[in-house]
Amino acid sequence: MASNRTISQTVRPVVGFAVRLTMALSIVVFLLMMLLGLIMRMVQGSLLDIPPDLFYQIMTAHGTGMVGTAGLAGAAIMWHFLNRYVRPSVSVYWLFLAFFLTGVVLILAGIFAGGFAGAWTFLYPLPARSGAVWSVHAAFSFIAGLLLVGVGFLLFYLDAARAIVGRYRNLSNALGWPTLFGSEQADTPPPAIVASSAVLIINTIALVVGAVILAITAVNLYVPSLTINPLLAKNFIYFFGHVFINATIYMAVIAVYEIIPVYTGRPWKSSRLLIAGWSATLVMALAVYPHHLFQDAVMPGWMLVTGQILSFASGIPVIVITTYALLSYLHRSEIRWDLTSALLTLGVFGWAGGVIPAIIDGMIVVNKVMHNTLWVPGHFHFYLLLGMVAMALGFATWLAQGEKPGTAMTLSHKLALGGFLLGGLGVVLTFLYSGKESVPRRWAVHVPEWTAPDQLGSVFAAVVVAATIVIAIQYMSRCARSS
């Protein structure tokens, strides 16, 4: 019964107001990024004529944009629903706003402004070694911008674990160890709060980690002689690179535990099963990136090894459990569904979709052939876009409708989802099969060979941003109507 008054809690109106903001801007950026991904595929096959250096400029602000954006998204996500239990701070919230929308300014000044296209990676040395093709000064600004805004969400994680803290003694309570271990007297978190717990603690570390490489990056641009091992800082990059967008869908996934209760009637409880399975992902989110470095003979093969074992493992604990566990919350649950409960049951889809090209490219013999390819854009755009978008976007249409079931879906409705789907999976389908076809990828010319999928894929990016801009028009209405 606990439960189920928890499901109807609501927040603070000053948090519901930061959070419909904050997502009004995550709505508008997931956009523009769209945009410039379409325009992109349209390069590749052909379709629109731009300049190579206009073209990695824009391959570095996609990236870079979309990474930014889903953190931006999910810790709204993962707010939003820490107010349900805890007191966060709503100062440090806009503080991490600030440093945050501070930082974007910097990094499209380097990109556009500047002219630095090397990629969201950032791969040391590359940005101090462009061959002429940006200055030092163009970046500074964009490695400024990306640790102002790993500052803002290294404020925002800090927060968050004082609040989380201050209700549950400490970080292992909250993770729901002693559940997990057998405790009769536990006061057992629910699945918002350990969730949130793992996050903070694995992406705390990847933000130290990240704020390390960027600073020795940003020296490295005016002190030439201050140097480090490149595969050491290759290593700090896709540590920090993998944990943080892998972050974004655990913050995002939130909302399937706390919104679809409402549409079931069952609340999401936090079993054993659960925190064994968050707890399990608190350790491989930290050990399995070295998936990512396959291409590097002389990594140490026991790390490759383990990156490997990871890459099977990794998608287990929580994809499968929450899967399952969703899938059971709506047998017979008779529910009523509308775009938000669509819209996240979609986003359980992709997340879970996404991870079987992921394991494939994650066996050393595959990942050979395979990685530098249309594969990996393939792969990471089925459960990004079809998990942790469409898991964003169906929160956004819950926070739209009042925080409550809506009503059936109108004709929109439909056509809005029925295009997201569809060009989703033409956009991930398109991708994988240049991949298997060789298509190697962040090239800016495609040989006519190459560019029959490139023109279909397109289409169905085209279709993705036109579903997007329904469900974004809907929102922003809906919200200036309440306002």
Second form
Amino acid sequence: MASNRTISQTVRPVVGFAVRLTMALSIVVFLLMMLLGLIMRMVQGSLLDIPPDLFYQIMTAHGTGMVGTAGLAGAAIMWHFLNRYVRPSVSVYWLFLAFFLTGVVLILAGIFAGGFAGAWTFLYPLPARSGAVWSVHAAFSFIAGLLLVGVGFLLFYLDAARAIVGRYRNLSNALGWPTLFGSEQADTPPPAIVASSAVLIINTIALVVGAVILAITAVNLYVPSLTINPLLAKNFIYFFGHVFINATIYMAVIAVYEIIPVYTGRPWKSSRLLIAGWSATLVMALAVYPHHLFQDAVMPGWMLVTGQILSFASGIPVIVITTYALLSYLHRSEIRWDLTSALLTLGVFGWAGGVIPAIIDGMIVVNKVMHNTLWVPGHFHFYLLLGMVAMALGFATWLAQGEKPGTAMTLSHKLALGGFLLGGLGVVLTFLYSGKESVPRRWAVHVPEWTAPDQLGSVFAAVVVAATIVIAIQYMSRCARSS
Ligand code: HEM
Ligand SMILES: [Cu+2]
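Which structure goes with the form predicted together with protoporphyrin IX containing FE, now that we have seen the form predicted on its own?
Now the complete complex, all chains and molecules, led by this one.
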């Protein structure tokens, strides 16, 4: 199986350049958005005083910026490794970046020039009904910016599909189904192709649904008589949002599949289990989003129940299979721990660990209490910060090392890694604690009884920022030297 793979294939220089540039951009934006997160936490902890409307602008920028950047970094990872097996178009990649950056300009203008503060979830009809806090033009700029970013991602995935089909003939081959169902497959796709194929299918569907609701929202801003059922709109938005943010992790994990083998000396196999896990994810990722609508009593009961059951099941296949495979590959291999292998391993455990509080919240009875508390940012920061971002940083340090194992960990590596882990856990646990105490999420002002964990969380957030700065400096200086 997977016999025609060699472990360290290099990619075309232009690909390496484009990916390094994307990762540089991603790291800078991650850092800026972390600073915004720190500011929000300090405001909630009464350590800093800013007007509430600015808080909500910052919250909108942080949410949109983080989700978008996670998507960008994930796409760079997926694209980098796709290039080892197939030939995606470099021009399309530049076009994707151009759409992305143009969208970002419109989004920032909508938020900070226009005052849009309706959160990255742009829940209909909030963009149009700001109570005079922002104008329809500001909302339009934000919505149009998201649309451009979405179009960029659509182009990216369509080209990835074209490239994959160019070698594997169709997506069911690329998903590994012939291997799964027992017939001989001469060219079993490596995990990177299996994962990319699953991601591109679910995210293309999500992006189309997202584009539809964004377009309706945009038209509604100027033609208020054109309306849509708000519950339907919410279904569209959360379907899109759930799939998109999860896809960022699914793309990032490709870095684990492709890089860890270099350290362990054993290729990551496309086992039947792995293929089955990704196929299960393909189906479930599309069907679990109703867990965002448990409070909507008018939703059909069967949808909510399906959402609940699948929420238990959906995370499990790929996470368990990946974590288990990682453990067995690490076991008795003489792995050299450097910043890359440590960050990637941390990322897998952060991803797996973060799913536990998510699953708890996915229970309808718990959700009745925990919904809209800080429990929610608690669980998603777990797998996004300690999972997705850790994997993205691991990938970046790998690039900076010239795509080979690095030197043994220096003191600054150890401090950065330890700071990221400790600070990240602190950020997450203070959120979860506040959630358990029923502190609401998305509140700019916290009463004095709530502020102790906010303040502690601010300290941990500062530690994460410092650790990320160390990793960022290393990345930038190494990449500058090698190019
Ligand atoms: C130092 C690290 C970080 C800190 C201190 C931080 C802080 C915060 C705070 C205070 C909030 C608002 C909580 C509330 O609802 O009251 C928030 C929301 C959010 N954060 Fe972070 N964050 C960090 C990293 C991240 C990362 C890495 C991601 C994703 C990759 C992320 C994604 C989000 C999202 C999607 C929201 C929701 C915004 C909304 O409710 O509309 N954050 N964060
Ligand atoms: Cu979800």
